[in-house]
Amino acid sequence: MNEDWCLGCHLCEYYCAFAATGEKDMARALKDVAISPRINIEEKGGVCFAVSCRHCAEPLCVKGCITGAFSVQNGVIQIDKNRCIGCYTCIVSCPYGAVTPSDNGVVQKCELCVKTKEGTPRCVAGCPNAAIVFEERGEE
């Protein structure tokens, strides 16, 4: 995320919510729907920034999950919603606030749109100012 380029328009949140629907038309998919995106834009002191999963090398959410619903697959932290019991241990464990309750009683987080065919997360593709980037990073 490049905070200098973020306009705070929240379009990434809409693209994220749209990606989760599996529909082809955003207007129809989200019309009259309260969205629940896996990325959230916050503003502090005039600076806008995205709160989203960072797919940590040693993820505390995976370690803290008491049912094993969280796993790492090809560097992407994913949730098996059938195993999640909604205990919210992962929410407490995440230092970035990237895991949130979902509308159906379990949790949600960014999974980099791995279930879509595009290959690039929808929030990245939909950002009008290219403030969100998707890139491989080395060890920090």
The other form holds:
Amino acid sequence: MNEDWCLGCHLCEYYCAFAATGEKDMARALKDVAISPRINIEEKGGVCFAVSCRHCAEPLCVKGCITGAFSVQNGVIQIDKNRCIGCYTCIVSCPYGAVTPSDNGVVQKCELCVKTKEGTPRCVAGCPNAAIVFEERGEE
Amino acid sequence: MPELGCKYLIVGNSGAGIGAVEGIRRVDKTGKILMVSDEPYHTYSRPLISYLLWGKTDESRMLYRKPDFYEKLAVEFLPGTKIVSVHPEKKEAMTEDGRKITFEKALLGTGSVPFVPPMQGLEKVKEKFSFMTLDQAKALDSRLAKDKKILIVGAGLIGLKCAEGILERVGQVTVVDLAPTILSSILDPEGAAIIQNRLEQKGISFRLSQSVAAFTAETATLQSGEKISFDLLVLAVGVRPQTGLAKEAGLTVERGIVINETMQTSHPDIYAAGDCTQSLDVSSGQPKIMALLPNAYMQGECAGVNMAGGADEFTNAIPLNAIGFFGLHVATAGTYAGEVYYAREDQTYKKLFYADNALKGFILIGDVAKAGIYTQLIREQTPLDTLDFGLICEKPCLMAFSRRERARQLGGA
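Switching from the form predicted on its own: structure of the form predicted in complex with the partner chain?
Okay, now the whole complex, with that chain kicking things off.
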């Protein structure tokens, strides 16, 4: 995420919510819907940027999960919603604030669209200014 | 009895033990791991036992790891087997049924056990239960009924999660505690009152600043003289580290097994992790027993890496709790000392504690969104003068960090 390029347009949030619906038409899928995206824009004054899961190499959410619902699969941190009990230990553990409550009591986070139809991050494809990119990096 | 040999002996099958297995396998893919548990079960999440009684989970979903965990990580698992002694010098351990186990490195992840203080007449109570293990939960489960009255001694995390889990299935739940407020180990009085209020609204009654003076089979007489009749008694006064094996092995034990930053005990071949240990709490700078599942896992994982010849340290442990009661979420961390930022609205309560230019602790009730940003400030003891302090107090956010730090966090060019 490069905040110099972020326009604060919130399109990534809409693409994220849209990807989760599995629908074909974005307008139809999200019309009159209060979206609950896994990527979120922080903005203040002239500064804005998008925050979503960093898929850390040493993930505190996975290590801390008390049920074992979090796991790393091929480098992607995923949640087994069936095993999440909604205790929010992950929310209290994530240094980026990238795990959030969902509408159904369990938590949600970016899973790089691996469970969606496209299979690749929709927010990246949809970002009009290439502020959000998808690339492998080592831990700094 | 045949002798069992292994490279790594893991005593205990919960957070610490599982962390150790995963830590070992990060370094050593094949060295033989033997894991011994005195419980007859696949690894399961202990904190879920209250959700099991509540009907919010079931035994298959309580598994802490997938059913093929042991097979996949090449672990020889001995469930239902108790280790009765460990000899660090001989690198041997003995099981209750007389089997000798030889090892190169061992991890003690023996957890904690309920602490039951002497109480007059307790032996007369037939239907009494602890609430730590799946077997204890099942025993309680089998006795629950709509017409029963339950008395819980202890208004801590275990007692209150038990109360929440059983409330809808019984006639009456009363909780007695010696402390004047509930959850006194993690909440200040004002925060405790909010949770108590919620629990009372749901129908749980409390007798605080009270203890049981005497029991008969089905009544408890409190210090105040009040008599409370009950059908089932749950004892949740507290827990103690299970340190017997370590003591007998000659390891240094204070309140818990003493470990260093590599999770090594006073003997170089024996490691320990989880509820049975005491280690440094970076938020207070004091050694503490931090009997919490995330901590157990991270200690176990660190121990495992080191047992297998890697080099790892776990130096930023802090007390950390995320817990909810009937949908009201509570998050707490660190130490409650120093200056205080306070905010209270209708449904939310927030206290941040800071001193020496660093965040030391927090209590959040109702709104716990992004609380991990606060947790990280405590873990790292991040200098607060590098942040927009006013903004970070108002809400946890990455906006409060410097642009440069944020570029590092978010991978910006």
